[in-house]
Structure formats: structure tokens, C-alpha cells
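Below you'll find only one chain, the form predicted on its own, shown as C-alpha cells.
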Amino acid sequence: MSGRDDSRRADGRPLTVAVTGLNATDNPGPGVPVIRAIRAACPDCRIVGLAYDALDPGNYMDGIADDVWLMPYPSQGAGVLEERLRAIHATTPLDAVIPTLDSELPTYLKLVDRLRDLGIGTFLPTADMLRLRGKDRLDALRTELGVSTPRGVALTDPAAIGKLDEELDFPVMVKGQFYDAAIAYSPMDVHAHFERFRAKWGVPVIVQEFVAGEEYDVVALGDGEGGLVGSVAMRKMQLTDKGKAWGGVTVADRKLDAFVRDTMAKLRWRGPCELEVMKASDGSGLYLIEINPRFPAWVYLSVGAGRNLPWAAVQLALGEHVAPMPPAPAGVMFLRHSFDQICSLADYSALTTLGELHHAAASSPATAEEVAR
């Protein structure tokens, strides 16, 4: 933190963040963990958690969040999420919001400007770099701007599927442009693939050329100028059938630091961002496969590694000057786990019938006895 009181602001209210994606299943939220992030660097700040299920783990989650608002889905416009800003800012004035989904940012950068001018800071990319991360934009990045990645192609019809092997080679890897990627061996099953991801998220379907190695998980925060705040990268060490990480551990890498550093700048990202990076075991280099733009729900792993992004996030929504930190240390390992959260069924009630929940005005968490009855 910086050399004065960041718990608090000029007023003498204490500094307010809201944060979204408090889901914490086994395809957490990111929501969480960038919380736990923001009280470690400021205990005192009060956070109000931005959910869109009454039922997401994180609204009755002990030293989570102090005030829970139930918010309108993406889909329903800027106008309507302004509007609920609006609300929950009159009764608690927020400093800063980390929207923390992708289906979210599309719809937080149309109201940048008007949050601003409500004191309401944000640090999140442009819609142009939005626009450059789509998966059926890494080809262009290659092309365009030097950046290394896989050659890749986006179908739109079938017809094309045939040709492919014109331009790639056998294995590739077949991805829905939201989620989902599978390798195919054959034609055959690169339609298969296509007809089941274009069902599921529509077209584009991207085709890219598989690169055998390693792949590596960076978490990173860019402050839009090419520089980089910080980064830290880690190693799967555990999934889950969706392929999530449950486990991993921290790696240095200088090579792959450089890399970083070098894609960051290129991209000239702001705020945060997750970079899968592939080593390719024939020895040919380092290559970008995804570019996901906000924290992965293992940034708690950040803080681990010393360098809490989170925090400089929402510094830097401050409009804060951040020193940029020097790499992670390797070793540090992170392990996710599940547990049953005990809550009481009247902060549920709350939450659905009224669209929030207060624990700061609880005089103390519900008992298991209590709840029971």
C-alpha cells in the first residue's frame, strides 16, 4: 500500500469496492478470490459483492463481503446495470469496481465515463483490446502485430473444412469462441467439433495448428501504456473434468517473463488479464493460446507469490502510480478445496425478495443450531 491510510478515504468513510463473480463452485468465479486478495492488502475496506444468483457461495461467505446486491444480468443492457449502480452507490458510495467476468466487460466499458464521473474508478481494457482477445483474433495478432501464436483459422461454414489441410497440419485443435476446445485427428472430426461448438456458442469456430509442450497459466496486469505491473505464472498441477485448475505451483521462467513482458507490450493491455502460454517440448519457442481479460480464479495465488494484483487493481482504479514488481518466486503452490458454508435461510430470503444483504448489520453469523431451526 502506499505511505498513507488507504483504508480510508478523505471523508473518513472507509474505501469501498465492489467486486462481481461470486460464484465458487467447481468453475469458480474469480469474484472470491480477488476479494480475499483486496482485504489481505486492506483489511478495513469495505466490499460489496456484485452477484447475479441469490445462490452463488461467495453472498454468505464469512469476511467476504460486507454488502451482497443481487445485479441484472449483462444481457440486459448498460442502461439497466447503470441504473443499478446508481442505486447501490446512493446508499454506499463505492471508490472502485472489478468486474471480474467476461460477459460482464462488453457491458462495464460502455459506462467507464459515467462512472467516472460519479467517483467510481475502474481499470479494465479498452473495447478495442477486447475486440483483439477474441479467439478468432490470434491469428491476426500474429500477423499484425508480431506476437506469437499459433496459425489459426475461423470457419464459419462447414464447407471449409475440407480445405483445412491445406493450411494446417493434423492434429489441430478445434475451440468455441466463448469456451470449449477439443483436438481433432481427422477431418471427420474436426466437423464433428464444429457442429457441437457452433450448436453450443455459435460461429465462429477456430481451427488452430496444435503445438505439443508444456502450458503455463500467467496471470497479469498491464497498465496500458506496454508496460507491465506484474505478472505471476504457474504450472497446473491439478483439474477438474471442466479442466480447471485445482492445484498448481508458481514457476520462473526468464524466457518465459520475457515473453510476457513482450506480449504486454505489443498488446499495450490495461488492467488485467490471464495469457496461456504454450512451450513447445520440439524446442521451437513460446506461443500464446488464449488470452482470457480479467483475473483467473487462481489469482489468490498472487498474493502468495507476494505480488497482489488485485490490490493494484484497484490502486490503479484510484488513479494510484504502482511500481512495477519484480518476477514471482517459483515454489509457491496453491491447492482449492470445498467445503459446505452453513448460512442462514433469512440472508436468502433477503436476497431474493429485497435484491440485498447486509452482514455488516448482522450482530453475529447464524449459528448451525440456529440456522437448523
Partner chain sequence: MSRQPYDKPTILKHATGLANKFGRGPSRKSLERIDGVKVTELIERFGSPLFVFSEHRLRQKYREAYRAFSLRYPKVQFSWSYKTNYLDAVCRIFHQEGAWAEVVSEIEYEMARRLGIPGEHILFNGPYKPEPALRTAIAEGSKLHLDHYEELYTVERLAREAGRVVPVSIRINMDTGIHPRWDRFGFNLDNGEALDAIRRLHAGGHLVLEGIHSHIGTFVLDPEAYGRAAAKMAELALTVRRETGMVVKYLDVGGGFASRSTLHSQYAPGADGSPPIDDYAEAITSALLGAGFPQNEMPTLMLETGRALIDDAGFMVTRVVGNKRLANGTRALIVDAGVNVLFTSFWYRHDVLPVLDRGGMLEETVIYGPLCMNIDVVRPSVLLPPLEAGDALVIRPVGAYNLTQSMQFIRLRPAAILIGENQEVDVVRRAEVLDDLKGPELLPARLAP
Given for the second form:
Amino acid sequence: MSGRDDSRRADGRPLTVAVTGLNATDNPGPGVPVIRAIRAACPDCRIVGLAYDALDPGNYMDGIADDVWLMPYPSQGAGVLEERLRAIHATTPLDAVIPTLDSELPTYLKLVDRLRDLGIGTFLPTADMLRLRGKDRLDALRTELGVSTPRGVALTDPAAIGKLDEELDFPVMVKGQFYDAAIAYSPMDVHAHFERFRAKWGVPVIVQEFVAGEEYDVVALGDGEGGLVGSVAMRKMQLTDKGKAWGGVTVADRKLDAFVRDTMAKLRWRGPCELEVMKASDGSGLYLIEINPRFPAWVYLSVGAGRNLPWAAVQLALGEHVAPMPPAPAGVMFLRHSFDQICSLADYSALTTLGELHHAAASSPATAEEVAR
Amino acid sequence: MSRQPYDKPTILKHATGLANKFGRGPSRKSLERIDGVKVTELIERFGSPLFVFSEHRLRQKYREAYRAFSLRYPKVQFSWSYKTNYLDAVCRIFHQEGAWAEVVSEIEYEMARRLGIPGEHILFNGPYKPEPALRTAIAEGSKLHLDHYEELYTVERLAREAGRVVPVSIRINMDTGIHPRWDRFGFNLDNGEALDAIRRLHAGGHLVLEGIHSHIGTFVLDPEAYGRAAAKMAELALTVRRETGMVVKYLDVGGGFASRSTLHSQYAPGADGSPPIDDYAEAITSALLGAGFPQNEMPTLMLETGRALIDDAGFMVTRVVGNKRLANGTRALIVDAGVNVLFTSFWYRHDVLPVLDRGGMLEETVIYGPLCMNIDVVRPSVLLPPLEAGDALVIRPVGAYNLTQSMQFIRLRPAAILIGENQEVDVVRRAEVLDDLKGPELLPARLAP
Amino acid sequence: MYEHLALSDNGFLFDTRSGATYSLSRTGTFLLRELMRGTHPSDLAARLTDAFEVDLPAAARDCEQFLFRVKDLALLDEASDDDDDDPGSPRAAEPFGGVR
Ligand SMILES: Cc1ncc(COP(=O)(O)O)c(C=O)c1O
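Okay, that is the form predicted on its own; can I get the form predicted together with its partner chain now?
And the full complex, kicking off with our chain again.
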């Protein structure tokens, strides 16, 4: 890469990156690991944390965010978000923003052009890609793009359950359109799950052929033109009671790597994502089960594996070229842990009353008064 | 020492999981004027609550929608869906813009005729059209959309009696991948009923098929559902052409496009989540253009768009009657417009904007109407600054259905005004008086006071 | 009676006894501060009109409601006998050391 100092811009101001998702709770958002990854590559970058809650632990962790701003919920719409980002940008000029949560993506996508006009880079999937990854579209991925997914149907009407066995082999997975999944061995089971998921998440309810086998999680970064910038595949070693990874290890499997490369090419995916892949125990191959359109919370493993994907995403957001990375080595392991941090009530008070918290001095050129704060 | 600006003294306990407040910097929204006219002046002149319609927005929306379709497809005709809002002034604006009328009852039919719409420019929908109404419609050449077999038989008999061949259309329903599926109106396509009905009317010799109509739902957020509907309708039309030689002159895809309102169940505000009209236009017209109609037999594309044209143009102006603190600490406001005139509050999360924000802390607030009824909730929760009794609020968008579905429950209905393109303000429906409610009643002499 | 309340100038309140935290508007902060200084509730409205652009009737009405809220939130409840007056019991550990 070029010899210039990555952490400084031409005007001498530190490179400033905003990251969302500081909810480092027992079901963590990806913000803190994404920030740690950026810091690993760019110790002098200024990191602006965008938090949805004054109690997000990432707001208070040492060495994570230099500044924390409370953000309006995405449900308040793109206009309100834009206003807030502009206000932040006016005090702390941002070079890039990396949203990390599913629920905020549609709102950020609406702002991509305006952020670019402000000089704030992003590197995100397009709205069309987001639609494609909808659970009800997985079957279309198979039929239209040739991505290997289990056969499936999106049900809106329970009357169609009776005819499922003409299209699918049982057992099947029944999935709510946003969350929840359950296995069903008969149309009767499907009926029961359908009613439950419809009541909770609305329609459609997705029914997919069940693939028995090993599950792998892959974090990947696509260049949007069919190329894969890099990926790291992980096998979960330890789970939380919600089934999330609490420990895992990287794997190197040429078939899996090829599958990921091929899938990302067919999707022409742009930006980060997490692919959930099943290796069928009947030897029928690999299946894409789900796409999450953002970094996973275990993405710091990619740094351990020497494939710093969050930093690559920042570089792409800045419009820089990133050379494709070779497959990651196997055997890099992570275990998550939690610890109790002593926080300052004054910091909490600042966030709740002012909506902002500054751990670091203001970026250049700082006045004596600002430093005194 | 000079005095500081005042805001209401407020104390808020931080609840776990409470919506974030992000300090002092939230974007605070207020709305002082509608189309340049001060809301407080409107209240002074016309009272509160008050329905306010913007002529500018009505025309603008119509033109935008018309352009979206007519740029993509050669023959396009909108018909104003009367039930969405049948204020004469509103209907006239759409008619001036070139819309025909779409009616679903004999009184709506009469409304359209009184506004000068000729029969042949009226689409007559609905599951119940009384026989006298059918006779008039046939005599005046209106576009009859048959809903079920009984109606088909009746119209056939009337045609025979009149000794002529009457052009009709049929309403169909089908699976377009959305839920709920509106299969109670018209003939089902997927099970063959629609084609059967067409064969039947063709065989009778007194009716000829002129159009195919469907209306797949309302606030349909998926433009592709319309693409699927249009494709299926086109396929049916081509089948009819092949089988019977009847050339279908128009395909009517009904209404149902989402407005910028927000369903309670939607996460993002409707302004962000609702597809632009161009997306619907693209889905529908590309399905029709790709259907394989011969060049000289391209059917006219009819639309009965309702809420998407008018919702944004309607506002409810209301005033705060009182402040309240519920037993659980929640802040509540009572306003003078209730669900009897804001029926859509049950389904939609309307914007509620103060006309004047005097500062002070924003707080989640439940907004109650003035009815002495527990269900009278205008917004279960909305972030608002402190407000005083008498302060004005604007609720939007409420242009669609609220006025036509309003009722005099406990209170009479408010006036409606129209703000013209040059900010002229006209009353288009006066506030009701007691006689409007009691006028039709008759009191037997023995019960006289 | 108010020593268990730690109120910062930007309107953040920490009740050292209950652990609850609150946000107050500028005027709310002003009023609570007055109460903590010993201002009698009946004098609050006058203080408010001295400091802010509000007339006395409106101030009186708002103070009345504010006092009710404060009471409703049980902020001013007397401490139970046994936990008070122990000179050794630590109060808030400089809760707003870092906040102006
Ligand atoms: C037959 C018909 N056409 C058009 C409409 C207008 O629908 P929308 O207001 O959803 O556009 C309706 C409303 O229910 C209708 O029933």
C-alpha cells in the first residue's frame, strides 16, 4: 500500500470514522469489535461511536470510542438521522461511517448520496441487495441467480400448507420473517408454527427444506462488482443460550472458500455481510441458509486471522483500493468474555443530558479551552 | 439580572429500556403554517378542530402520479375513488386534472353526476348496486364492474329488456403474494371462476366484456404485487381474446398504493418506507408492456388510486384541552379532535406536530381525543414538548378516509377548509350544527316535551 | 432532607438513596435546586418569575404541578430512621466530579 500515514488526512486532521452498534451486551452489536479492528490497523484514527442508548457499554469502554453521540432510533426516519449526522459532522468532521445493525441499514441507505456530498464515505449493500437477502427471497436466489440455497416457499396463506409436500421434502424449517425458526416433520407441524410466527412476525412465513449438517459462519466483504475482498470462515465452539457464537475457530476449507467466492460473485454483494452456510451431511454440498447484511459481532476474529475486514471496509468507504486477501488460516480461535467495568456517573450524566460524551480532546486545531475540558 | 427564556419545569425518571432522549439535540419538529397560511389564524377564523386540505398538494400529487404512468405507458386514465374523500371541492380538483369518477354506491354515483361527470366517465364498483342504480348506469353508459353472478344475471336481464348489448367489466381477485388476500370481491382468477364468468356473459349474447378490474388491497407496500396482478390480468385478457374474440379495452388495477402514512406495525416512518409512485408505475407498466398485446390492441390502463393522491394533502388542526399525568407517570394530552373524526388513528401512526414549540423537555406523550370513550386514542405515544391548554397541534397525513368515515359521536363534525394555490382559504364544508344531526328525527306527539 | 440528592447544573439528578437517575429541564433544575437550598414551596413561583420570563399565575400553576411530580416520584421522602445520621455512612462519592 502507499507509504502515506493512513491515520492522517491531507489537512493533518486524524482520519475520523463513525461506527454504530455499541451495545456490547450479552447479545452484542458489532460496533465494539469493528472499532477494535479499526484501531488495530489505525491506532491514531479518531473513532466516533454512534449509540442508541446511554447505557450501551461501548460508550464507556477504555480505548473504544473517542467521542460518543446518542442517535435517534432509525424508526424516526432518514431526515432525523441526517440532521443528527450533520450536527456531529459540524463539530467532528467524519470521513466515513460504518453502520453495523440490521435495523438501521435501510435508513442509512437512503442517505448514502447525501453523506457522500458531505464528504462522508460509506461502503454498503444497495437497497436491491437488501431486498434479495430477505428470507422470503432465498428461494429466488436459487432459481434466479443460481445460488445454492435449500428449496423453500414463502407462505402467506395457510391453505397452501397442504400442498407443501408437492414442492418440498420433509422435514422442513419454518421461519418467521424476522426471527424464530422451528423444525417441522409434517404439514401439521408447519400449521402450528405458521400460526405462531404469523401472529408474532406477520406474513410471509418461510418454509425451507431442512439441511442436516455442519453450520459455518462466514464474514465476508464484497466489492460490489462480483469480487471478494476477503472472508473468514468460523465454526462455532461455544454458544449462548440464544444460539449465538460465544467462541469459535477459523477453518480453511477450499470448497467452502470457493462457495463463498462464488456466492458473493453471483450476488455481486457490496460491503460487509455474514453468510450462514450448511455443509450437508448427506454429501450434497454447501447451502446458503441466511445472509446478514453487516459485520457479525465476532468480526474481531478476522483481525486475529490477519484479514482485517472492518479496516478494509473503511478503506473502501474512503474510496481507496483494497487488494483481495488470500483465504484465512485455520485454527485461530476466539472466546468471548464479559467483565464489569467501573463507569463514571458523570459520563452517564453527560450522555443523558447532553447526548454526547467526549473521551478525547477535540480534533485539530484544539483550543486551550477545549483541551481544558 | 435579565430573565431567561422560560420552559415548563419537567422532571423525567430514567426508566430501564426507555426510549433514548439524546440530550438536548433531538430534531424538534413543529409546523407553524400549512401552505404558507398560519395555523393559528385558521383556528381563529374557523375554530378547532378543523380539517384542512391543500389544493396545491392535491394537484401536485395527481400530476406526479399521472406523469409516472403516462411516461411509461401510452394510454392511462385515472378515476378518483370517491369513497376516499368525496368532498365536492376535492372531487372537482381531481376532475379538473382529468380524472374520471370511481364510485361504489348509488349515492356516490349521484355525487359524481351532480359534479358534471358523464355516465361514461364513471366506473361503478362495489358488491351492491341496487337494480334502479343499475338501470340508470346502463342508460347513462357508465362502466359497470360486475362483482358476482347475481349481478351478472341481473345486468343481463336488464340488457335483454332494453334490447341492447351492454358492455360490462368484471372484477377479479387473485393471489398476488400479499396478505391478506382480498378474495371477497369479484370473481376468483386462480380457480378459473373469472374466466368462467366471462364465458358465461359472452354466451348470453347480451353482454360484452369491455374491461377487467381488480383492487388487490389498500396500503400495499409491495409494488411487485401490482406487477403480478397486472401480468395475470393481461394474461386473462389475452385468453379471452383467443377464446371469444372479445377485445378487452381496459385493464383497471384499482387503488391501494401506500401513502406516506405509517402503519402502527411499521418500523420506519412511511415517508421512508412507502415506495414512490414510480415503483408502482414501473411494476405495472412493464408487466403490461411485456404481456404480448398486439400493438393496436393495447388496453387502456385504468387506475383508481385513492389514499396515495390525497392523504398528504389533508391535515387535522386541533387544540390542547388539557394536560394529564397518568397514575403510572405517563404524560397525557387531551385534544379536541377524537377518533370519530380521525378514524385512521386505529391503523396509522400519524405525525402530531405542535404549531409552536416553546422549548422544554420532550417527553413521550399519549394523545387522547375528547370523547368520553376509552378507545379514543389519537397516538399511543409520541415525543412532544410541554404544551399548554389552547396550544394548537397539526395531525397529518389525514386526507384519506377520515372525512368520509367520520361520524357524529357525542360531538358534531368540524368544518373543512381548502387552501388554494394562491393561499386563498375557502370553507368547503361548514361545521355542523345540531340540526344536521337531529334534523332527520321525528318525535311522536305523545312523547313531546 | 435533600442531602441524598445530587443535582448537576445540566439537569442530571442522582438519588443516592434509591439509585434512580433523572433528567430535569432548566426550570426543573432551578426549582429543585431552590428546594434543596431550603426555599419554601410557597416561594417557588416568585423565584421562578424572578429568574425566568414567566408571569406569576403561570409560574404558580407550573410549580404546583412540578411539586406534585416531585412528591409522586418520592424524591423527598424522609429516610428511614435507621439509615440516617450515621456519620460514617458514605454519601455520593463526588458524583459529578467531572461535570461542570
Ligand atoms: C374498488 C376500489 N378502488 C379504489 C379504492 C381506493 O383505494 P386506495 O385509497 O387504497 O388507493 C378502493 C378502496 O378501498 C376500492 O375499494
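Throughout, rigid core stands for the largest set of C-alpha atoms superposing within 1.5 Å between the two forms. As the structure is a prediction and not an experimental result, all values here were calculated from the model. Numbering follows the first chain given and starts at 1.
> Using a rigid core superposition, assess whether residue 189 undergoes a CA shift of 2 Å or more between these two forms.
Shift of 2 Å or more: yes.
> C-alpha of residue 258: shift of 2 angstroms or more between these two forms, rigid core aligned?
Where the cores coincide, residue 258 shows only a C-alpha shift between these two forms that is less than 2 Å.
> Given a core-based superposition, decide whether the C-alpha of residue 212 shifts by 2 Å or more between these two forms.
Comparing the forms between these two forms, which are aligned on their rigid core, residue 212 does not shift its C-alpha by 2 Å or more.
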